[in-house]
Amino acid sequence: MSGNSDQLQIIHGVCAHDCPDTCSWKAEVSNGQAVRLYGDPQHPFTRGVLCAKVSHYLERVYHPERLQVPLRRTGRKGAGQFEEISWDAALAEIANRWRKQIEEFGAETILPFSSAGNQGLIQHSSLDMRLFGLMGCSRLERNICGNVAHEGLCATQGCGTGINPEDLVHSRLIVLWGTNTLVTNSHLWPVIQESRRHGGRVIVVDPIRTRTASAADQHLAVRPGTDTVLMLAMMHIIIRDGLTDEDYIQRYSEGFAELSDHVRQYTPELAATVTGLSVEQIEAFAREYATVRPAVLRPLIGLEHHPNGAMMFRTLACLPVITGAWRYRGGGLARSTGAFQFSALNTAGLLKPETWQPDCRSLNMRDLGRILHLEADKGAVRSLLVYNSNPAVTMPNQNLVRRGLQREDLFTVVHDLFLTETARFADLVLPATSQLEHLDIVPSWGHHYLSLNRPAIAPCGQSVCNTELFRRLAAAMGRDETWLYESDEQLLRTALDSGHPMLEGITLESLLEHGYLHLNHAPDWMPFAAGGFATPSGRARLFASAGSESGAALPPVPGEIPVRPPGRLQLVTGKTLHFLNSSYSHQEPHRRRAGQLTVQMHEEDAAERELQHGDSVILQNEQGSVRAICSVSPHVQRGVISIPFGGLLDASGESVGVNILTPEWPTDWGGGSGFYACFVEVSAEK
């Protein structure tokens, strides 16, 4: 912090949105008011630039609709009618309802529901996990994003670790597989461009011609969900043509003979019929990947939202093993760095799992709609506490979720900055702080910097951060365990006190001094250059039979590929520049920038349905219907349509989300949701 004569202070902070970039920022504060927010020009990854959303973050902090006081519902659920109440009254009501409910039905009928709406270390999960674990409430499986990919990678590598994304500057072939980097990971693009200036090439594998695909050197428009077949065909070609790294395979892997036998059936000709790519494209792609050094695979979220998402990642992870790509700086696989950062932190000390009630049931967040419709004799959820999340928009089968939230016997509390779609169904709404108003450390899942967020301004109105909310709830419930009341500073010190070599020299004091610090490893750190995989044998598992200790295998056929029902189109969604999931979607300037909800459709699919560009259309299936504007586009392939995720206005001017249409299709492993196994009919609006 620094000041001058006109009382201007500069406070260092960091964005905690669910984004891999985890941007470092600086807030200028005058007389207690934040007057400017900008990207930290000294941060090696942020480089002084904030995204189209966060560059307007002060509009969010000081928005006139920002919640300032606790609210109690006065109208019907969903109507958004509330009255102001005091914090004491709100906490007393929560405690009274929970005590009665626990006495009559048990603590498992209380479900805390949270996700990654705030990715700060302690505001994401700390005292909440301690309190609800101690009480014996239902546990939430937060697997909607990340876990499927992690499980798939672990089946091959034993862990989800990849190379440092900043090392893509050394790559000479970068394969962006199912990730729209320019929109969802924009601060990586300058790294990629630096690679291109030194002769690197970029190939995008994606069903949609995204902004990133258009900016790449080559776009391979694979059919949705068929990526595993393409990967197996690549291995077929690499092995057939003797392009493997035999030394690396022999030293650092197991199961290569079985894998070789397995991929013989996945000829380029077979893969072409499945994936929609030509034989020539598949052959050239495989040979280029196997011969260019260093070559890196960069997947993020897209692949895991298919029903066979874990198998996609398990198969993808075999490629850099058989080619020896891990040997080279800038080679291998680069996915999320989140698990890598968390593995260095003292998460056990932070969460204290040894204090949790044993044998409590776990409920998958993917199934929230069904969970809220459980019958009384099957353990119906009777209380829902929502924070860091907006499940009425972000969970599949949105209509079923909202019908569950309408239950009069369901006591719902929401802690948020705004009256979100979920909060409109709540009995009590509690005001939350923004990132400018609380202390935290934010690990990144897109780079190797650990960043400190210092509060720049006092909490607006009566808003409180998550940790303070759970301290107040613990007191209201009469808990006297001292570790339920630890300060934010104590929690952060505990998390950093791990003894892990990657955190050597990283303390709260050093973060206060510098704002952010790089994990403590050598600049040329390469995780698997000489093997060292996190499997029991220390070798990568190229093949593992069912029932082995890995619990995962490359089966006789690839993971399930959804079959399109006759007359239906497969719906694939993507993020926009102006919203982050449902965040910012209530702000009119962002809506204007994003425009009206459109559905991109291939010209032949449009012609079959007698649709023209600009027509009002209805997308519908068993889950519900959405109105949109038809956009006949060369960016989508036959049989596939694309609409943005959440926040936009439909043809009637109402805010809609794509999850009205998505089913709760489970993934192969990892407990995730196959959002892209969504098939719809599209017709002209009558």
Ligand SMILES: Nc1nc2c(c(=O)[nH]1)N[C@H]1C(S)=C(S)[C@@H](COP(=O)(O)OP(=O)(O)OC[C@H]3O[C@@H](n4cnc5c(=O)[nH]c(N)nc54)[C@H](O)[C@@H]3O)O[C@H]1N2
The other form holds:
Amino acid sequence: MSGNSDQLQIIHGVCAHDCPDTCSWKAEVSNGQAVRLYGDPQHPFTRGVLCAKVSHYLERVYHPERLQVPLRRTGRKGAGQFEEISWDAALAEIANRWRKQIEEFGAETILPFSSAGNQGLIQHSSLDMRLFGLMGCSRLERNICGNVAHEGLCATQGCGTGINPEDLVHSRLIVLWGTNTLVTNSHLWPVIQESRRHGGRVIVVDPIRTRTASAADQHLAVRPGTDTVLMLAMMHIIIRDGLTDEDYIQRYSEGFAELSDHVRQYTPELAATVTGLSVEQIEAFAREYATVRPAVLRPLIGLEHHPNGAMMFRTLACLPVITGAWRYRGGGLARSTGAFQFSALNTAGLLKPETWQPDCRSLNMRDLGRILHLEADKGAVRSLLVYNSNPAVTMPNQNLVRRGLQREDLFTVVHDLFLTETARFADLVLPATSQLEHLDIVPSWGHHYLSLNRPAIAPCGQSVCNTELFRRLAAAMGRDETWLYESDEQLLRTALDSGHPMLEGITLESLLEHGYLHLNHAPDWMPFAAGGFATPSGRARLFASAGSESGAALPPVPGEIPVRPPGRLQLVTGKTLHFLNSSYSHQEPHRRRAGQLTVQMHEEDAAERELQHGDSVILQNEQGSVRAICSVSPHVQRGVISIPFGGLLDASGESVGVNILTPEWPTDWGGGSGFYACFVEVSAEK
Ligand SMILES: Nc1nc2c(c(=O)[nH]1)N[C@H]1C(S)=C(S)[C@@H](COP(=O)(O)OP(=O)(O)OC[C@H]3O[C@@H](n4cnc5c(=O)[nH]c(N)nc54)[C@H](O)[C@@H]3O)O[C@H]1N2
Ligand SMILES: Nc1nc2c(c(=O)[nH]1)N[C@H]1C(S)=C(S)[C@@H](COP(=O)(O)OP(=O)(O)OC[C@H]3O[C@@H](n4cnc5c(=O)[nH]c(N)nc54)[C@H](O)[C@@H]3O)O[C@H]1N2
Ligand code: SF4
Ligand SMILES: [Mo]
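Given the form predicted alone above, produce the structure of the same protein in the form predicted in complex with this ligand.
Time for the whole complex; same chain goes first.
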């Protein structure tokens, strides 16, 4: 062995990107430098593989454009011109501005804005919530991702729980419903493949022929947003043909009679006209779903980005109840495991909600553009602190967001690893650590392991992690509450100290020893094999009386058929392989790997507009326009176009966000965003 390798240390960590896979990794460190990063071969879900993005994570950590020092704006907002300043000067400026502002306008005019750019337990939410809660800042409804699905499921099940995704090995029919597993959740694929080796079949329901749809046994190219009607027609067929599980329905559900009455009108013929599928496809799908055991429905996020998002999930959750699919290991519904993991953790201890100022207003992240345009008498936001998010790309109606960020009287601070589109508008930019540089535990929303991330290297340059930023801000604001200064280790110990049986034996020490641990539950755990739904009656609600605590805004039975404005094409903007939302789009060579902004279009839609493959086109609606290259593609259906979301470059080399075109549609639950209900005109670029 060489002298160098004698000093090689191997540090266990875990990816904290906003991704269901939460991969375990190992970092090889030599003389304080990370020299290699690879997926943990022992981890049953990671299986030694990192994805197209994170297998290049060291490029990100050591990227020449990574932020190293605090910066102050010298040019106009958005121009990206900055000078270096010290941390002390930056913190003093923030404290000074905030103090004056609180005195003159009140603390609610400060809006901390964050998402799940780091989804680690304490780097996502801990000291920030304590500090801003105590200060009485505006609260942010962080519900652009996951909550709509959760609320929709709650309307039926009383909770969002589903089966352990690893149990898909036992499934014999896997329906990937509005999820692009191979791109967004790639570590589930080997589990699916194992099921297929034992005779399992995979059906993808997606308006786009994604990579996943191409790799499946069958693709059902439903019209966007019409899935509820497909689900109702499936129930119509299942009930009509006597394929229900009467015993399960009787024991564990309520409202079946009303549901049966209701679905009678949803004939396969009606569903065919609405969804664009054929009657034969719908009949065969319903029968296969009801007769193959175990059958699992696997949705992720695609369905919830529609104005009827919650209803789609609520209706989906009725299917495994009427067929009794929950009885079988590998059957039922498998969605985010996030809420399940968090139910075991001591989040109240971590966030200390009892110390927050009461009655502070809550603002929905989806509405950032509008929020930044509130009038003074409506409590105009005057300071914005952005971390864990890049809203100038990821929130809808981006032109409005960017116009808001341009306001001269808005004081914006951004904490990030790169000079993102949002950071370019900031007055102060603060450098953030990468996942190799801080301590955390990462609960997963794609499996049942809880994983520890140990720092492998010292922070790059003067970067600090989120928790350290909030300790520094507390000090700059002159706070003397000791719990605003707890160390990362103390915070993690608090979170693990819940007394919950699923955390038995899971301590910081045992995590340090093993790296990751499976939540404690019986290996053959099944959430609803014998009922036990989280509703007041313990039964699944197939018919929800108005005003039931969850999904209160939803009508008692699913039903409405979404209407599409005539003449326009529906733009679906799902995730892309080389970026993680907008992350990695600020780095070469990732940008190059992702390619140019391309819009996929059906050949008849292209012909109607006299467009050819390779033409430059303009996509346009009342919110703005985006330039893209036209790709005439067999992967999209008539009336639908698709552009991957996340900061791609157009022909002129500008970073363009498709969210210029997406509206701030709320969903039927109220929160979330109907991103995919986006209708545009497309024409040749003159
Ligand atoms: N490589 C990569 N991985 C990621 C991410 C990334 O940006 N890049 N992002 C991460 C994040 S934040 C999330 S939330 C997850 C999301 O993971 P997914 O939910 O799998 O991803 P999406 O692309 O949001 O949507 C999935 C699919 O829904 C389809 N869809 C849209 N509308 C409808 C509809 O009306 N009906 C049906 N049946 N399908 C519809 C879209 O065409 C898309 O293929 O992925 C995570 N993983
Ligand atoms: N059109 C369209 N829009 C969408 C979606 C879509 O499918 N289509 N998907 C939506 C979904 S599901 C989601 S989740 C959102 C995602 O929206 P965002 O959360 O805004 O996603 P990112 O673009 O990944 O931004 C995360 C930022 O956090 C930074 N970051 C990472 N780690 C840290 C850290 O430790 N500290 C700090 N301070 N910063 C850190 C990253 O560098 C990055 O700039 O986008 C939504 N927007
Ligand atoms: S982004 Fe997702 S798939 Fe990639 S390494 Fe992280 S957790 Fe794994
Ligand atoms: Mo997301």
